[in-house]
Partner chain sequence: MNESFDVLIVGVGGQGTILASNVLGEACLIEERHVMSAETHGMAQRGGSVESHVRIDGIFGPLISPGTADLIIAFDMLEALRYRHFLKEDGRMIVNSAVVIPTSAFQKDLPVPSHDEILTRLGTPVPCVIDAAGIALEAGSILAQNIVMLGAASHYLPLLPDSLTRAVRALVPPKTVEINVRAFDMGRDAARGCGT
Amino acid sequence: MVTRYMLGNEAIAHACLEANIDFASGYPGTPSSEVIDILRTQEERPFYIEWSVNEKVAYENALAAAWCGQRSLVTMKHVGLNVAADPLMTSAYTGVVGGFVVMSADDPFAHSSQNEQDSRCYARFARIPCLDPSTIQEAHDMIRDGFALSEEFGLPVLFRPTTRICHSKSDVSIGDPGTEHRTGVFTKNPAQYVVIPAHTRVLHKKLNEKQPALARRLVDLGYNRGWVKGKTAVIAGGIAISYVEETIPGDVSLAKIGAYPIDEEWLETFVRQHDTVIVIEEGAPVIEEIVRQVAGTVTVLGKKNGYAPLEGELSPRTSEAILEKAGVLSFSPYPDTEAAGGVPPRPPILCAGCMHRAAFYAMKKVYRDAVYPSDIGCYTLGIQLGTVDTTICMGASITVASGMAQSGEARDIICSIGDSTFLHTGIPGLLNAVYNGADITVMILDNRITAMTGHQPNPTSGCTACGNPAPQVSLEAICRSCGVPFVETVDPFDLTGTLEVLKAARQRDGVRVIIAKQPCVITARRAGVRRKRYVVDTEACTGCRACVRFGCPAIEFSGDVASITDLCSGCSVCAQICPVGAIRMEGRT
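How about this chain only, in the form predicted together with its partner chain?
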């Protein structure tokens, strides 16, 4: 047993090693990505690890390993679970042999997500257990129980840490990596694994029959516990437990919910010893709805009657405000403070020398009055450049573009999608657009890496999660085999060439694909690519601000002239944009 200062995701990954994990797969998504990233770079325990092309693929691969008796893990973020929802629902019926932990990391406040959905609802929907840690140490310890619980009940176990668990750090006590290894062996049993209706009806009954014992087991394991101290109680779940513990008065009862399904008999016994119960949880009112079912005449205060917020993230302060509103605390221990005004916002921005900026610039130059559907990735930041009109979910750039075109929208439609996202769920959209004769232009922003989530390799990168060489997929060949007649590859740092191809595409009908290809500026730098920086000739600069509008963080403006900072990575695009030729490579006159 040693203590280390660890990121939540690092503690979770290490716990998997301690739990004798045999198989891990996932698709990157903030805040879940570091788990596979850490597993793939560790050397303590050898086992199979992959980045899959999407969450459904990752889920089904890991499920199969669990069917073969291995302990397997699949990781994703909450919205990724939507992509894997199809196998999730039915895998609860088929069950598993080896322990199968499904990590779906939630993001209350949508720090870097398109919604705030609550994975606990999926667990309830699928009727599988869900573990919801309140601290990093608990997240670590839950993994061990998660695999064991999965094997005991023959069910997938959903593990739902939130951003403040995944991306927090603390001192964590960890154990040694396990030394047991299992080789997968599939035992044929069509009644379990072939979900034809006759089998399904039986499996559904079996799944329902597992529920009462499962709920009781979670109480026995200590995940759902209560301490009666007075006539008022707080019931809290997940990380909200930590926030509540910080301010709860000594004479108020507390019940901690760390796992689902909640045993209703246990919960009813706790609730009925009080006059008032306050429920504090992040996300959907999952605990609150069950508390209300068992409450009888006990008053329940929570999201449904306006005591707790329905949206966003909790904090010690917001949790305390709920207690204050409910009359549990008579005054706030926190001072009233207000953020300073007049500070210019500093949103995240595309890096200096990012090829997406150049591609968007060219796109906007040629397709002036156009609609720009886009997708999820670094390039979503193109919203600041006016080239992101829609973002829904992974892969929904090409589909939204073709839907708009088929709806009769008269303007040009040019959509953008990254390489990883294209491989994730973009291909079926492209296939569909070609098949149904949509009139759109698709720009695939191909930087050969999944950059946004921390540079995970994908099938365009030429290597696997563990660094083994892999064939680099040809996006051109995929597009052509989907039936796209116009497929051109451009270098977005060659602005003239890119503009030419865009103009040619605009003259055509049907589906046109332009692949804008340049390595991610961060991976290029890591690989040793060094380009000379660019400088502004202050004599020649007319202060027209054309370069500033390009939005590169290396370009500043003071007095009446532009200047270039040491963030410059030498992409040269600003020099190509400058109407008076005032920007040139350093050292050249």
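Okay, that one was the form predicted together with its partner chain. Can I see the form predicted alone too?
Coming up is the bare chain, nothing alongside it.
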């Protein structure tokens, strides 16, 4: 064993190596993405790794490997588990042979997500075990042991780290990568793997019969444990355990919940030794609901009676505030802090030279009074340019646009979706729109990479997760095969050409697809693409601010004239926008 200072996701990835992992798949999503990124670049243990086109595909691939007896991992963020929910629910019935760990990383406070849902609810729904770490060391140990737990009960194990676990760092004691390797062999057993009703009814009964032993085993493993010290107790789960342990008084009892299902007999024994129990957990009141079921006359304080917040992310300060409100602490060692004054707000913004900005600019020029459904990706930041009216979930832009068109909305409807998101769940929406005769324009923003989550490759990138060459799929061919009669590809940095294609699309009826293609400005720079910067001719600049309204962070305005900073990537769009020709390539006169 050695101790290393590690990122949470790095510790999780290393634990997979120690556990003799054979197969890993996933779809990128903050805060989970680094696990597959680290596994695909490590050289300590060879095994199969892939970025899949969506979470359902990733789940079913990893599930199949587990059916073949391999130890497999699938990773995603919490909203991705919605996409994989269909196979998740049934895989609890079929069970697994090799260890199967499902990493669903939750994002309390929605730092980079569209909601704050709690993956523990899915585990309870599916009736599979859930491991909920409170520290990075525990995250490492839990995922290492999760494969063995999965094999012991023949069930998928859901592993639920939160943002503070995934993206914090600490010293972690780690072991050596395992050297065992398994060859996948599927043993045919239709009664286990073919979920026709006659088999399903039997499998459901078997799943329910596993629950009592599973709950007791989680206590025996030490994931759920308590210490009785007085008549008041705190019961905490996940990262909240770490916050509570820092300041809980010595005469207050503590129970740690690190895994689910909770053994209700064990929990009832602990709870009923107290007069008052305070429950502190992040997300939904999962622990609290079970505590209330077993509490009898014991007073329970938590989310349901206003002692703890129902939403948002916990911190040491908010956890101590709960204890103050419950009368456990008389003061908090973490005083409230206020942001320093005078610091300007810095909302997230598209990069200088990002092709999305140019595409949105052209879209807005042609479709002035339109409705703009959009999707999940960097381009969601188009909300600042007035070209994002709706965002729900991956792939919803085309279906929302189609629904609006079929509802009788009279204005033009033009939606936007990235290349990775289109491949994720956009294709069925496009097929449906064509089949049902929707009247919409779809702009696919194709930057050849899954950019927002850290530039993971996808089927448009030309390489696999491990960097091996792969065919680049043709978005044009996919759209045409869906029956789209109007499919055109544009270079958004060619503003004139893009505007002409948009105008032509607007004159047509039915589904029209415009593919705006330019590499992500960051990956292009990493690949060695260097364009000359642009500068402002201060003598010619009239101060009209048309370039500033374009929204590029490389353009500044001081006094009465514009200037261009070192952020310029040379995309040239500002020069095409300037009405008096005051912006030119550096070095030209």
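Positions refer to the first chain, counted from 1. For clarity, a rigid core is taken as the largest C-alpha set superposing within 1.5 Å between two forms. Computed from a predicted structure; not experimentally measured.
- Once the rigid core is overlaid between these two forms, Pro344 counts among the residues whose Cα shifts by 2 Å or more.
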